Amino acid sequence: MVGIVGWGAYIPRYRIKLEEIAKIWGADAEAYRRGLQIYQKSVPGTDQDTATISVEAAKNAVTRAGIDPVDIGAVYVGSESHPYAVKPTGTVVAEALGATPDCHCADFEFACKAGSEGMFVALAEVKAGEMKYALAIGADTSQGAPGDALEYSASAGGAAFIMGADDLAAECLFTHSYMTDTPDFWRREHEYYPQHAGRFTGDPAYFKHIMGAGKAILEKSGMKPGDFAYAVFHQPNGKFPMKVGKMLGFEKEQLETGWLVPWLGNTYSGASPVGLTAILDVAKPGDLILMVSYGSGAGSDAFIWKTTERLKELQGLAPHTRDYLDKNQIYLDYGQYAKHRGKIIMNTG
């Protein structure tokens, strides 16, 4: 048995509403709300980045796990927005937690499934007996070019999971990965903002890969949608995860708990992992949970989790994801938002 021994999330307090962005560009906010089913998004503070978000989420995971960080044998951070092109994010996180120096560390990149990549590898290493615990994080301070559709959804947040073989909160029963070379979203070296292929990101990219991974893991496990208490899928907008869940045979009630994007936006590498943390915060022992990520380029990782009796002991030990989402928000106007995101570049000569 291997699985999750501790989990945690972190979402910045700052928010911007879609109306504020649309007003600047002369766009129809209601059309964006209908199209994206997003009402506001989180924004990192001026002193926050993927590393600081990862540290906060990881601290919550360590608190729930109740372990000594020196026993963490690996730290993996998946992100589209690592602070440095060369220096690793994972070493910053490991040092802040006290997991160094006897620790394996790596940064992952695979667009929006960089976080689930880390989860996949961390589980495998614990299962192989290479280490007692492994920490996997999906976090982003994602970017959208001014006026682009992505600016209405690209947000900030992260989720952390400590994988182990004892005292599990949720056992991982099955995994499956599905990928092809489908270039629907990309950013070349030295480019600040990503580019996307518009509507091409739907059927041949997002839906094809989540359906492929979802159907494969259900067939592998011999399970059906009705067996699950919850399911969570990658959340680039509000429509896609609900639609793909219905296509796979899940009911709205199974999807709502992990469906955070209307109030959070798209946290990219943290999207489905953050949704999973919200589910673990309220799930009951014995619940089955399906999680399927998606990353442009393109691929999906699928996991089936079964919660244990220990889950109830851990739920109240750290802040719930919904608390970060719903409490103490600070709303920004577009000028403040542009400052936070570094969208104003000063030419000092």
The other form holds:
Amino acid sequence: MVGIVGWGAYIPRYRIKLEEIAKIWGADAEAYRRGLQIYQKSVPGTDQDTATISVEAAKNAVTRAGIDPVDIGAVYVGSESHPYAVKPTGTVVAEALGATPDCHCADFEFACKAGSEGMFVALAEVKAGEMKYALAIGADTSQGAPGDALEYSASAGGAAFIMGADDLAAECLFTHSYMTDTPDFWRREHEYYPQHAGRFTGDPAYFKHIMGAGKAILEKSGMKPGDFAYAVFHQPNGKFPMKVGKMLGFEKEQLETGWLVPWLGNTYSGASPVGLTAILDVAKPGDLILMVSYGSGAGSDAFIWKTTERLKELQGLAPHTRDYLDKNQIYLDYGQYAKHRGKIIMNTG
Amino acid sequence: MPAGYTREIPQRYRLEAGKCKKCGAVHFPQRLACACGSKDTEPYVLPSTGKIATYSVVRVGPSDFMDLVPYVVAVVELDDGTKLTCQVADAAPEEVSVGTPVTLEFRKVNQVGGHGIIKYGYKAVLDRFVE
Ligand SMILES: [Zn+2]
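Right, the form predicted alone is done, so what does the form predicted in complex with the partner chain look like?
Starting with the chain above, the whole complex follows.
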């Protein structure tokens, strides 16, 4: 039996409303709100990046797990916005937690599914008996090009999961991965902002892969949508996860708890993992949860989790994801946002 | 190789201090000998919560921090009585006063231009979850 022994999230305090971005580019805010079903997005502080968000999320996971960080045998950080091009984010995270030096460490990249990739590998290593605990994190502080549709959604946040074999809060019953070579979204070396194939990012990319992974894991498990208390999907905007959930046969009530994107934006590698933390914060013992990530390029990782009696004891030990989302936000105007995101050219001489 | 930075990682990243086994004094950062004369110290991790003991507002800062002004630098008294000095993040100066509860969070403290290393450490933040 392997699964989650501790989970945690972190979302920065700053937000920008969609209207504030639309105003700058002369865009129709209402059309964007309707089209994306996003009202605001999180923005990192100027002193926050994927490493700092990962550390705070991981500290919450360690607190819930109640373990000694020395027993963490692997630290995996999945992100599209690692602070260094060369030097793993995981080195900083492992050091901050006190998991070094007897620890395996790697950064993962696969657009928005880098976080679930780390979860997949962490589960496998614990299952193989290679280590007692493995930590997997999905976090991002991604940027869209100014004025591009992605600027309205790209946000900041992350989630961390400690995988183990004993004292589980949620057992992983099944996993399934589904991937193809699909060029829907990419960024070449030395380019600052990613490119995307516009509407092509929908049907042959997001929907095809989530449906592929979702149907396969349901078939593999012999379960049907009605068996699940919750389902959470990659959420690049408000519409896609609700639509794909309904296509797979889930009801709105099963999807709403992990559906954070209208108030959070798209946290990329953090998107479905942060949604899963919001579900674990409130789920009841014995609940079944389906999670399916999506990363452009393209692929999906699917997981079926079953919560345990122990879940209840851990829920109150660290801040809830919805509290990070809803309490005491600091709203920025576009000028402050541009400063936060380093979009202002400074005289550095 | 920034040896000083690497050497300071235990205190900057993990709040690792030392405690005198003879008189109980806490040293942050850890020292080889205590003021009481004893050299018998043990590792000790500081609590990450406390309150503002005193502070000042920086309105004209060094060039590395010009994106943060105005910002608060505070002496924080941790729950065990240990005092340390750090920036207060995500807070306007008027939100900070003596006695304000804070938590230490992991933040970027400094970065060497766009090409050098990124230095991480702790900053204090106000309680986010009060109603
Ligand atoms: Zn002493």
